[in-house]
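Here's a solo chain for you in structure tokens, the form predicted on its own.
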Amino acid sequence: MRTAIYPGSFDPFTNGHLDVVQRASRLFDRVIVAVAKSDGKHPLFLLEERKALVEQSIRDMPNVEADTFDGLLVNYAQKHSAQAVLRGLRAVSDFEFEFQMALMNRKLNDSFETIFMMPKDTYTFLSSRIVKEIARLGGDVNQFVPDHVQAALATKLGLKKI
């Protein structure tokens, strides 16, 4: 079984993330969306809230599951017998950091590959940070996130509707 791990903080899970997961689900037998603890990033949503938002987003994809992890990604991938780690690239600016991480992961464990996937061009500008900022300022984020994520953002930020 070909298994891929798609790690990230997913704070919140966006349509760009969903696009990568949908396309990866056609390439791999099993895709695990691994929600990282990411305390250093000071996430808006708690770890279990982020996992629940991902679970609701992927519920119609039978070969995709959500999980949480803390610690080294290479250890998590090995524990789940993954052959690949998926990383989304939106722009050249993402590449340098992701390339360094891929090389370091390979140094730590050379038994799996990092696969870079670009989202659809309509999502290349999209990031969780930008979505949160638009939502905080009362902007409409419905074209950037699934409906349930939009509702969760409104609730978390104490807004009537975004």
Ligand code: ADP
The other form holds:
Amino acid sequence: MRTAIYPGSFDPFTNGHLDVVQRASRLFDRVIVAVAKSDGKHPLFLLEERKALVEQSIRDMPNVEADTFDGLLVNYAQKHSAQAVLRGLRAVSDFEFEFQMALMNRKLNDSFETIFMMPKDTYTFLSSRIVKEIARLGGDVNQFVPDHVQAALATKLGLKKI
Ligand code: ADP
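Got the form predicted on its own; could you also share the form predicted together with the named molecule?
Below is the whole assembly, all chains and molecules, this chain first.
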């Protein structure tokens, strides 16, 4: 059983995240999308809301599940006997931080492996931060996030009632 953990804030889950999960679900027996509490980032959505949005997005992938976590990723990965942790690489700008994290995590646990996945080229510009910014300014985020995430953004930002 090969398990991969895909950690992130997912505030909210985007089509870029979905693209990474779909690719990973074909490579691993089990993929856990682990939503980090990320209090320090002052997320727009509550932890349980972010998890629920992930859950709806992965419904048609039987080997993918959603969970929440707080604390050290190396401990979470060990607890779930995961072989790898997945991170998405969009551009060179992601590289420096991700490289540092991957090596630091390996210092904390020697058997920790980070696997980087590149999304479809159309998603390389996409980030949760940009999606929130566009939605906040009244722009259409339809092509960037699943429908239920778009609806949740509109509700959260008070743009419309669903
Ligand atoms: P974090 O706060 O941990 O960076 P994010 O939710 O922003 O969490 O991202 C989780 C992971 O998904 C990160 O590895 C990030 O690089 C990756 N990611 C985010 N957006 C995309 C995208 N459009 N395409 C591919 N990977 C992405």
